[in-house]
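Here we start with a single chain on its own, the form predicted on its own, put down as structure tokens.
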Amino acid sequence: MSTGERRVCLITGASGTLGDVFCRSYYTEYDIVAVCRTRTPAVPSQLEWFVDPLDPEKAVPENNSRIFVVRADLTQPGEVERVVDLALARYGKVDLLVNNAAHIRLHPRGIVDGDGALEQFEPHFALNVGVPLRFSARLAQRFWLHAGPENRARNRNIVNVSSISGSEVYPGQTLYSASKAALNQLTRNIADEFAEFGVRANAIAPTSFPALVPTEQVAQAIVELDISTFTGGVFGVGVEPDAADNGRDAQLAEAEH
């Protein structure tokens, strides 16, 4: 069960860069339900706990707030089913959901240099899209949707992880960018839909991180959004706000100014 009065967040891509970042910042703050198909986070977890070599007996406060890890391969049949039942039969509930786990192949030739953009396109769409989409209408069919009051007062949401490669053209990223594109457009569609029963839906659209922003920073909209009144909405992290896809859309600083 949740400890506490603490929002319950469900991360896909855990053990990534920024999964691994989000739950490292915000154990203390969230009940976290980590999926992660290879490595844990590291972080206290019912697989990890930290001792004190000193005082090995000694309680040390950060096993306080332990991460709940899920090993799964979303793309595979039944999995994103399992990790909902998973976390509703731990938590009785979910705040919001974070869809990070992301998949990317570069073609730097070209998608016509042989057939290697044509066998990448399923995997791309499978995770990137495919996953979001099945995570966001599990956990409408099976919580959410009859819990319209109860969703607004904990104002629950879900912030799906798209990326500046969305709605800009970059060299050999054809795939990974149509299938943000279509990330964006999902999740505009999503909260438009889940409006009527009180969930929200945003993307964040970085910039390459840690590279050209703080994997911290992009860490921190996630929250920033999730504390947020924003719906339907795609903001970039560390660009130009001309950069943005609409005109609606800005750097998540400024939009909250």
Contents of the next structure:
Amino acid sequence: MSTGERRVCLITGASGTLGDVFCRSYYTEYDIVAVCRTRTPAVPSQLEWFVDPLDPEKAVPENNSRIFVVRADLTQPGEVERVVDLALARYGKVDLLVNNAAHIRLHPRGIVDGDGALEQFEPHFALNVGVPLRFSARLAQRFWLHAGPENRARNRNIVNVSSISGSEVYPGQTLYSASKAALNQLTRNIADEFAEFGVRANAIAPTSFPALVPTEQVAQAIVELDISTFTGGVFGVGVEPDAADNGRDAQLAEAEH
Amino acid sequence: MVTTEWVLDAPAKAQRFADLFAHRRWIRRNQPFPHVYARDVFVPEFYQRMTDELTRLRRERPELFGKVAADYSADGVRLADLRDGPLGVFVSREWHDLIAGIAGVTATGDIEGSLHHHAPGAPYGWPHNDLNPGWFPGEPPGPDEVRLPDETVNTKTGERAPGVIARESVRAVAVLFYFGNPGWQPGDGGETALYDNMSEGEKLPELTLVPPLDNSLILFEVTPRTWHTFAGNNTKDRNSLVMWAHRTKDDALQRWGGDRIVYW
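Provide the structure of the form predicted in complex with its partner chain, given the form predicted on its own shown above.
The complete assembly is shown below, putting the previous chain first.
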């Protein structure tokens, strides 16, 4: 049960590798609206919760921090709006929006090998760019736009989960990379526009997780940005040290150079 | 009269039982129907004893593995034949009370079930809800006892010799404990399929597949809507322990109505 004190986080792609770790790591610290298409994160929610087999009537403390699971295919018309409505109806606010849901299809034989790449343009840009744009715009229109002092007091912000692929060239990732590059620029422009009403926007650009950087570190980077005052940045996670900006948190490094 | 010895022994026995469990965070789920799921149920040492016992039974007592049912693909060993080893935990009163407590059921102390083994390539089963009757011999068990079926009474029909006392009850709590399936991976098959509905013609039911991961279990109160089946297509041997605790027939009739009980 929410105490009303915790920050409210709306995260998309909540049942994926990063989303699941984020929910499992922070469900007792945030009130989380977990947007999932099919699976659900392995934490207490309205769908599942803990029971003590040896004392089934006894309250289990973790159940007081249930996430709120919303199933949605965010690329369908009206779904982003429905999720925003549900989040605001449930908690009355959103302090942190994490655009984490992503589409990725690789084309290891290149974009001229048949029509595969052309057919994958819309899915990549719809979910990786269009959905973060729509969430940001709708949350602003329905909640943030006229709440500047409260936004600043609550340090409200957006974290877009980008990728190192958005600034580096990796064979076979042309469409995914292009969509993440667009997300990076979308983040900068949103940060500039939303400064008017006190909502920050940043992106993290992790290298491959969990292969090259622990997923927990990527999840931690989201929280570090949430408690920071940064805006308009694209921060690498797990990238080479020479990309780091020493004036900022050691966990976060400027991804683009 | 309560002796000092009894007072000291009961908590010690309860503690020994509690010490068998690896943790106290099982998961209660409400879809596709209410059930409880748990991973890493027993502590590793005790779980190892269970799998060792399974290996020993298959090696030394193959005659115990009989066909579970005429139209079912598993062979199995009855719970009554497992009482003396580590698998005997499933016929303990403590376990009976634990599963009844989680399900929120007032159970009779009557339990039935068996160790199931599906050979590779077993066929898909048929959806069923387990809301079946069961006949048990003798008077109702006492508060610290459990009662299992025996040869004097036909468990499904109650058929028995004149003068033999028996009682009809109804399955109330179902437990499937998966063990002896090392290294199970997605694609290996042999899951338990849970259905959200069995309505005809409207739409296909949603399936939830519960993998037979070692030292995990699924547990649910048996209701008219607990549709489930063995999903078959297992590429390796698939082992589990399947059991039910029962409620009185009166309780079942009051809860579900007589027409919902599925007679054999």
